[in-house]
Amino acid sequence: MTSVADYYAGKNVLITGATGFMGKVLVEKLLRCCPQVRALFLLVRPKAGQSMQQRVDDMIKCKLFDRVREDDAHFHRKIVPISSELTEPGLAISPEDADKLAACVNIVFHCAATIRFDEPLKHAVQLNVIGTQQLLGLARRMRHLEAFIHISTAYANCNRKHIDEVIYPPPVEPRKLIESLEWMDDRIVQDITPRLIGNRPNTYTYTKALAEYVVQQEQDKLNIGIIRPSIVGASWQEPFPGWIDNFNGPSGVFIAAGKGILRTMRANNDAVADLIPVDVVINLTLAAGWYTAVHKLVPRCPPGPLQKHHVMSSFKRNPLEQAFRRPNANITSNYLIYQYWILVSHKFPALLYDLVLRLTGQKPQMMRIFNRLHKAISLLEYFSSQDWEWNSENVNMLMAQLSPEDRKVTFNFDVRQLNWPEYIENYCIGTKKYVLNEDMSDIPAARQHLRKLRNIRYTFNTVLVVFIWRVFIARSQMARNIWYFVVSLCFKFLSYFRASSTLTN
């Protein structure tokens, strides 16, 4: 049995989505743990004001590649950017580059996709389905291709409660949908989108299910493997704990909670948040690439639990700078209670803060921020309110196929070894250091700021109680009677509780 790193020695690897979150970690891991890999061909889309080479240069300058830089200062020579656009015919790859790829690529990792939940259907189909079709067309031309690995999502079949490691029949024949969307006006597509996606929550999960089917259709021509990660979060161990570079998924929620902006969320307290570290996903992906060269595989990464008190306590120990309020969150599945907390904890403080900004001659902004936050949180409600069961037999089988060194160290993807409270602590610190670029040396000042916010809260509550007493209770005999009645009941309850405790002792 050879190691995974030995398999990649001398191989030419094609990666899409390399400048994205998972793509960066995949590139770093290949360069660091498979140092004999021959070349990494990265399909990169030029952006306005930035060439593909500039995008790649910016990517490899980030802290993520520090360990690779220490081992090999010239690692960038193995990276070959290829100008490409998934939504264009032929992926907009020049004939010369296409011929080069067809002649030398041994393995393809398809990571590129739109992950926006509210992406218009036509654009989501172009990126996630047609882009995959075109890449498969290029892969069929590759004379030395050994494996094609497609990164899907565990939620591609979220309309099912129990999900096996199989490709389910698509909700619609992809070819017919593509032909229909070509002549439809955007407004018509927008109107029929809810009926098309059916019992799926968004266009993302819908198009990822179609993409899986498109990949499966090539199983007689190519060695294919499909990876279904759940919610991908910050790194667990590699290249260092807590690395994250975006606001997507749980990162944005964590930051909003740490800043004291997000104070309530509609979710099922008993549901499991299916979070998986990015390095676990990449280790599994590389192992699957090695194994798929001989066998076909549809593995997914077993997720782990996420509890809100880990996040809140972490941000109280390591607070974010200039928090709006102290970190705290009320999780409820009741719609009316949720609306109450939205009003009390979000809208009222936002209106009050904007009023202060107006009075001081500044532009109001908090209500706009909260409206954007509510829109983003509403897109997550489907996933935060439900549970799924996934089969992971292929994952266990793949783990058993690895050498002891790969299984325990180099390509470890056994999530059962993960200490979740410690991981969430590192995740929260990672959002502070790598997303918000805050200095850890400023934590004492941030803690002092939280203490000020606590004192402001206590002062405000005291003033509010006095105001209510003076305006509503002190001026009404009936209100005073009700107040005294409630207070007397509380005293009687406390007296009964103390008496019961004494008798028990």
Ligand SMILES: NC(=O)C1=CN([C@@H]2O[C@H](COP(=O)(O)OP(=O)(O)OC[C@H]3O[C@@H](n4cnc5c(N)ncnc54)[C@H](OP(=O)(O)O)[C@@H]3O)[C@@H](O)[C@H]2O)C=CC1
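C-alpha atoms forming the largest set that superposes within 1.5 Å between two forms make up the rigid core. Residue numbers count along the first chain shown, from 1. Since the structure is predicted, the reported quantities are computational estimates derived from the model, not experimental observations. What changes on going to the form predicted together with the ligand:
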The other form holds:
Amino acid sequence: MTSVADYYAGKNVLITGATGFMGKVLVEKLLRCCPQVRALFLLVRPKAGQSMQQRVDDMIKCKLFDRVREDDAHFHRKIVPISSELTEPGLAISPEDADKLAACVNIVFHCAATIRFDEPLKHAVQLNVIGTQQLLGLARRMRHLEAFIHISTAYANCNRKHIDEVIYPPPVEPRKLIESLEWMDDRIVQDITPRLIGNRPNTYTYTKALAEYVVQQEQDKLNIGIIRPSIVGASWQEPFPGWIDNFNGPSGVFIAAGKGILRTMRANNDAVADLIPVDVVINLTLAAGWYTAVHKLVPRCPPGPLQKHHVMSSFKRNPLEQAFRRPNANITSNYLIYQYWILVSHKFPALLYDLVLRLTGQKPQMMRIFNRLHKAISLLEYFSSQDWEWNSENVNMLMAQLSPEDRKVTFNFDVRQLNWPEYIENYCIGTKKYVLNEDMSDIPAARQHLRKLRNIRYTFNTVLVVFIWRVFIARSQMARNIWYFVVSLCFKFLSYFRASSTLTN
Ligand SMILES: CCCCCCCC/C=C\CCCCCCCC(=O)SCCNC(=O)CCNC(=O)[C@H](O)C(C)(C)COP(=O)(O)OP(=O)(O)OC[C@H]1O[C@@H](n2cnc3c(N)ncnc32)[C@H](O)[C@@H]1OP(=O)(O)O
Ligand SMILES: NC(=O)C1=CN([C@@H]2O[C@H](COP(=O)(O)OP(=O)(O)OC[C@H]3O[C@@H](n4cnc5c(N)ncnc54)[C@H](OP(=O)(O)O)[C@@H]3O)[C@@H](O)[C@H]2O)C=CC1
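Show the form predicted together with the ligand, please, the one above being the form predicted alone.
Every chain and every other molecule in the complex is listed next, the one we just looked at coming first.
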């Protein structure tokens, strides 16, 4: 049985989406744990005024690559950036580059995609479906290709409750959809999008389902493998715990909760999300690359439960700077209760805060922030308030195929060993350190700020009670009688407990 690292020795690997969250972890892991890999060809586009080379240089300077740098200061020599825009004809790869790739690439990892839930259908199809088709076209030209690994999502078939490790028939024949979208203007496409996506929640899951089908069409010509991760979160162990660099999925929710902005969300009460650490997904992906070179498979990443109290307690121990309120989110599956909390815990404090800003001559901003937050959580709700059943026999089979060393250490993807409270703690610290770039040495000041917020809350509640008392109790005889009745009842209870505790002592 060869080890996974042995398989990658001397191989030329092509990666799309290498500048993204998962792509970066894939590049890092390959360089660190498969040091004999020959070259990594990264398809990168110029962006935001930066050339492709500048972007790659910036990427490898980031902290994520510290461990690789320690092992080999010249690791960048193995990285070969190739200029490419996946939505352009021929992927906008120069003919010379295309010929070079066709001549030497052994394995392709296709990670690039638009993962936005609000992406217009035309663009989502252009990148997630047509981009994938074009990459497959290039792959067919690769004379030494051993495996084509496509990163899909566990939610590509989220319109089903039970999902097996098979490719389901597509919602529409991709070719027909592509032809229709070509002549339709954007307004028409926007109007018909809800009808097209049907019982899927967004264009992302719809186009990822089509992409799976497009990949499957090539199964007679290429060795294909499809990975379907659920919700990918910060790293568990590698290259270090808690690495995360974006606001997607749960990370944005955590940050908003840690900052005390998000106080309620609609979600399943017990297991609110199927979370999987990014290093686990990447270990599985690399193992699947090795295995697919010989066989074909569609593994799914095993999910884990995410519990909200771990998030709250982590942020209380390691608070974020300048929180709006103390972290305390109320997860509910009940629509009415949710609307109540939105009003009381989001809209009312935002209005109050904006009023204070206006009175002090500043620009109001809190209501705008909450409107954006509500848009974001409404898009995530579909995933956080439902359950799916996934079959993961292929994952178990793949695990059994690994050597003991790979299975337990180098390419471990067994989340049963994961300590969830510890993972969530590191995840929350990771959002603080790597997404918000906050310094850990500021934690005492952040704690002090939370204490100040708690005192403000106590003062506010006391003022509110006194106000209510003045308005209602002091003015109506009946309210006064009820009040005296409640107070005397409390007093009687207190005396009773005091008497009974004296007797037992
Ligand atoms: C309380 C605790 C308990 C919690 C329990 C619940 C947990 C989780 C629940 C449910 C998770 C479910 C997840 C399902 C996942 C499925 C799995 C997958 O297969 S794929 C991946 C999923 N994809 C996404 O997650 C994309 C979702 N995001 C979007 O679609 C958009 O971001 C959206 C519509 C939500 C918002 O869009 P906009 O246009 O309003 O905002 P924008 O462009 O994203 O960015 C806002 C600002 O933030 C900055 N920003 C973004 N990333 C940044 C970064 N890394 N660093 C600094 N700034 C950043 C941006 O530059 C922008 O700033 P400027 O307004 O331009 O100034
Ligand atoms: N994150 C998650 O929770 C999950 C992700 N997945 C899947 O994993 C894969 C990677 O996701 P993730 O890393 O989170 O996504 P990111 O958004 O972080 O990365 C997307 C990558 O695709 C590249 N890309 C986007 N558009 C183009 C384009 N037109 N031409 C060339 N490259 C482009 C981006 O490059 P650039 O830097 O230039 O924008 C970036 O490198 C996706 O296929 C996604 O569907 C599946 C399940 C869950």
